[in-house]
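The chain below stands alone and is given in structure tokens; this is the form predicted on its own.
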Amino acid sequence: MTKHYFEFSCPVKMVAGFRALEHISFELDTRGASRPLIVSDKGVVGAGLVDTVLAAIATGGGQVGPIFDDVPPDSSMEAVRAGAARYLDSGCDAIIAVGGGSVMDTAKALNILATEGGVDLRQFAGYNNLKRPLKPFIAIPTTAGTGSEVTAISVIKDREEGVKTFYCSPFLLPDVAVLDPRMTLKLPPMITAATAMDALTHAVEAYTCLARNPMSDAYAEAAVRRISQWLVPVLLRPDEAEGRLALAEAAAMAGIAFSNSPVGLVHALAHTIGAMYGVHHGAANSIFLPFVLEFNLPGSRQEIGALLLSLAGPEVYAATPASRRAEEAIDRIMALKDKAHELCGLPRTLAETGSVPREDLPRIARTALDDGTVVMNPVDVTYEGALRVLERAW
């Protein structure tokens, strides 16, 4: 008998490619939906991306209901309630989210209220407190980083209580994720780099954490390979549609990986400086990733070394002594950070963010220890260890 055991799930249908948006009408029809609420934000609407989606749906003979675009950068209870009211008052029967992580989080939580009839959202907070499927839900990401289109989590700020509430249930998963390069062609270089490094971090931490498994490893490796191959070309040629699609695919793959094999210390530190100083999550992950990998070498040298194959290709991997592959993998990630900084100014260190005081590093270290993601880190995280990583990242 073996002690090997894991669980893996990815029920989201992926529709990806250069005309993926035109398939939305079919996906709605097969689910008996004819009046979806479009959930987005004003920036995405202003960029014309919702119009692109509407035109694609019309091409397929479909129709939509109203557009709800009052989603703030950090999703809130107020936005969820307002969106659910629009859904219920307008007689909608499905939801299409067009946007980044905040839009996805809002749409997932909104779907709870749309299905349950506008009750208090808080009663569904936590893990697995939903007991039945929700309304049909299609997710169309406009960034290539968070992987929210394939994750079962929604994070909503509750200003009345002064906390962020977490919702986690397989019923929150979208029915369909639509990946179309037209949705990310207009992303600014800085956001392109930050979100790609966010996805890279998801994949690398999933591959090296304590809950890794063969299925999540396969998705993580594929994500790392695509990001390593395409991030710099896309930064050099922002209208590179093939590369944009590859990065979107990588973000989804990384999302699937870390949904089944959770992240670790990188995210604990990134969550902390994001909450305390407003540092972009992808930029924060990018800053910490190589330094946390150095910290984790005693517990995951073999796994980090194996990633060199995806980061640099078979020739470099074969030419690198096995005893040096982990360090070379970290160096490759560091070089990717340096190139992104050169091309778009993505910060490489905490000092370069301009918002994290060095004297606050001890407080950051103490706060990060309370983040649940440290549980799956391959090396036990102490205050001294966290502070050491922060000093390296400064």
Contents of the next structure:
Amino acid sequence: MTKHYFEFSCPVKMVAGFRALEHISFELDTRGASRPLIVSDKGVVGAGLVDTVLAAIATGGGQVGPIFDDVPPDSSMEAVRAGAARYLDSGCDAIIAVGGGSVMDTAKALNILATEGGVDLRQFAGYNNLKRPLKPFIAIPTTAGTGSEVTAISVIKDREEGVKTFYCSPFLLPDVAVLDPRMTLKLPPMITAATAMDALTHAVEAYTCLARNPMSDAYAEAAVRRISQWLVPVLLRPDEAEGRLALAEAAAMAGIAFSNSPVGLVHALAHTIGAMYGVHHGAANSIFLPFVLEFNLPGSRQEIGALLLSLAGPEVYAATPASRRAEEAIDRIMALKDKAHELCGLPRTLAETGSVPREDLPRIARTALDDGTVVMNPVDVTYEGALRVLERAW
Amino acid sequence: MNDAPVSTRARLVVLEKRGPPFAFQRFYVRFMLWLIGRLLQAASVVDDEIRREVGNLPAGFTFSMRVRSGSAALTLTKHGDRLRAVPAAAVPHPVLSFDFKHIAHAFLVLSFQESTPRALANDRLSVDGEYPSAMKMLRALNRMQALVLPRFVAVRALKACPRISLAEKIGLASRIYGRLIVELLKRPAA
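Next up, the form predicted in complex with its partner chain, please; the one we just looked at was the form predicted on its own.
Below, the chain from earlier opens the complete complex, with every other chain and molecule after it.
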């Protein structure tokens, strides 16, 4: 009897494409909400993106509550509490998050306090500790990488306890994710490349790690296809709206894929150098991705080879001998990194980040072994194995 | 139960007469969790690698591997760089727990039909607690299994079998099982 088994879930309604923002007032109305709190950060507000959202809601006959834009780059407990207080004091009945990963994380955690009434957030930390649906929540990402608009997790820095606290529950998922190309048109090339490579890593790891399943595979393949097709054109022509939308869709699809098939060693290493040296998460993922795939060849050669179809198209796939497809897929990712480096300076190696000392590689390898994502890697990760990848990535 | 429709009540009576469901699995899982707890306790005395992992766990660390229904559990507490198996009731809220959703899922893993990483990937097992500690416990569990299980069983239980020479494996396994017997003779099992 087969022991095949998987779980898959994505209840988030996707509202994506041309004039997508103009659908928000309808989405609020159908959820009985008329006074949403806008959660954002000062950079996003300063770039005029919140104004674009407000205008779209107003022209649709909708209304909004106050704007809370005190979200720091690393989401914090203080910001969550302040945002929740604003929500409760202002009689709001829904949340609209406009921003990147930190804004999304803050909005998710804020929604817990908004629903549960200002209690201690920590009691809901961990997995599945929420027992009822939260307030209506609409997510509008302004970067195309993290996939936070479709993930059920929020990470909040707790300065009092000196830790980063995880909240993971299906109730944290937004009700609606709005992907509108206007939200990412002004992203600088470096951030565009780093976030797209972040999304590519989510998709590739979801496709090659242990929890892969037929549904996550479909999302991962579609995400890889879009990113390999559109990243370079968007870096060459940043106002390419079709490409911007394709990257935003890819980030959401990659988010759905890795929410249902968690990531592996690339993320373990990226988390570690992010925490130790502040290397941008997307850039770190981009650096490690091809080297981890090389490391994983003994355990997932077939899956890596199959990705060549999405990375390079049917002609290249058909012309490449089956025994060479995995190596060719890795070469294609290397080539994408080289192109991104040429066009916007995205670092290709740890040395190019200028912030990771070579003598620290053993410490990084040892620390990365304690990252939970290592469990899902298709090949067992030892200290020696992690160090070998780090040396290659140097 | 009295509110259930007649057909449902009749069905429940039939099921009750059949005896407890998963009776064999329940017995086997209880025994294996008991055994794993004691083997980990012994291995944390005998093996340097496991002792190092345990030593790096936070002070006051407690661990439980259990079935969500409450039908079986192993519970360990940290003392210095060693683990000690204790009754589940002694630690109602462990710092870290690995929870099987169902006795059938625990049986799959503990009868070596499914590895622990595969069980995690298949959402049969959930982790509640800090991941750095979870990873240390997983490495300790893996190392212990690699030492005490015959290789043909260990390859089914683990993602990869570490390279351990036959002499080292036999030596350490003998000491772990010897320690287990000594512990059992010293005090009645909890």
